[in-house]
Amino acid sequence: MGNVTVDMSMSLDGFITGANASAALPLGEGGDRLHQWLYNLESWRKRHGMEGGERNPDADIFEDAFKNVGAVVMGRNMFNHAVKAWGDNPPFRVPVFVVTHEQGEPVTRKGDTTFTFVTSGFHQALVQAKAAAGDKDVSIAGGANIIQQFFSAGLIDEIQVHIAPILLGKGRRLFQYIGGQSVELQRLWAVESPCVSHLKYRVVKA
């Protein structure tokens, strides 16, 4: 069975979106700067249906982050804010389970992405995602609230963060609410590049 993982770009002061995120501004005010390191990478452009781009260690790390993902879990806010920007060919290419209070029929897009709405809580979304993923990983895509719920429940196995060299000052912090408990991490590796720092950890469990 695969791992339950988180992979996020984050500011040095801990934010994964800027303030006032919405469908019109999915990453919030200034949040687009968190992802500047991605936009000209060959692997990012390919996953978004574009050609060209740079091939470098950042591109390899981005590509590797998706290699073993068999399913994705996200919150309804992330879906609502970003679904228009993703368009008809979202970058996931695997089943996506959306944790929500609102029932809805599955939404199918190109590239094997189907959004299934789960109204019975994040635990049940994970059950369904693991069944879909088989031996592959389940990625908890966001937003911050759903990631924090998984952390608080002790369900995250690995986390990769890409530290952008900016201070956003406000927005949604990744680790702001994780139940007040201490979490021990084992560093797996760290990679520096000119525009971002990549850190990967395994969550140490008793």
Contents of the next structure:
Number of protein chains: 2
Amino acid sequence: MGNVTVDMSMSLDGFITGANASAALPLGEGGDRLHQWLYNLESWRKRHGMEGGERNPDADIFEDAFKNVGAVVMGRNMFNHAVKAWGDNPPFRVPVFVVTHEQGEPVTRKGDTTFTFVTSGFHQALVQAKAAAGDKDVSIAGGANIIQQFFSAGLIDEIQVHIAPILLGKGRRLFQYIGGQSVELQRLWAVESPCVSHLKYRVVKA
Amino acid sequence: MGNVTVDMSMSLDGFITGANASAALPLGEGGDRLHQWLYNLESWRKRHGMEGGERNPDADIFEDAFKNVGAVVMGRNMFNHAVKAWGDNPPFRVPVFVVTHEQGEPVTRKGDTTFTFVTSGFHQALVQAKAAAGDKDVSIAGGANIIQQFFSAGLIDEIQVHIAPILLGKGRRLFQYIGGQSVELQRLWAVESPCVSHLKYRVVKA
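Switching forms now, from the form predicted alone to the form predicted in complex with another copy of the chain, please provide the structure.
Every chain and every other molecule in the complex is listed next, the one we just looked at coming first.
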């Protein structure tokens, strides 16, 4: 059985999206800055259908984060905001389950990415994603609201944050409200790179 | 001229105090957990008038954080909540300026700690603290509100956070509202230790 994971780039003040995110600006105002560490990595570029780029510890961490993912769960807003930006060949390459109130036919893209719309809630989306992932992990891709629902329900096993050296000041916080209970973490690693700090944790279940 | 610095233990979800902080519970519910990495360090114990403890990289980082501090600024709530816990021999050992609306006579304690009450605002507290610190740094000790006022006014030069492996879920966030503008940071170091991740940044001024 795989893990349920979260892997996000975050500002030091806790934001994963800038203010006023939309289809025209999927990461919100200044949100691009959080992902800057990725754009020149060979592993990131390859996953987005581009050649070249750097091989370095950041590239390895990005590659590792995707390597064991067998399925993805995301919220409808994230899908709506980003589906255009992902284009014909989205970076997921696995089944994606979109939690939504609106029914819709599955969307199939190049490179084994399929988007399936789940209208029966985030628990049910996880059940379907686990079935699709088999022994591999299910990654909860965002946005912040859906990640917080999974945290509140105690369903996350591992979390990695890549802390970008910026205070964004406004936008969506990764941990805005996770149910008001404290959650003990066991740190798996902390890796310093020139642009970002990678911190990975396992959630300690009671 | 020294720097204006902030040095705080923080949960991964951004809290520096748990909920319902008071004089009876200065760090709030669960807030003690954020400082757990400190309590057995030789340098921390020495500063709190205790013997023994461990010498390790965490102890060095704690010692370094205090070494160049020539004066401290804090808010009235922090003073009210913690003055009893600090006792006769508070850990500061330098002049402390308390931003408050209530006038009061200075309070002198053992070990060169004096508390001076400043009723003319946080800018004026900083002026007095800088004069007292000379070439050394002024540390903005908290609580969260006063630190946010200093950030909003662009007055912080360096920030170090010690990220504890816990999601606290509620309490006071270090960066709840810093004025809505983004602030670029230059990371000075990231140090992994068994209990905590130390991240130190310089604020990039426009």
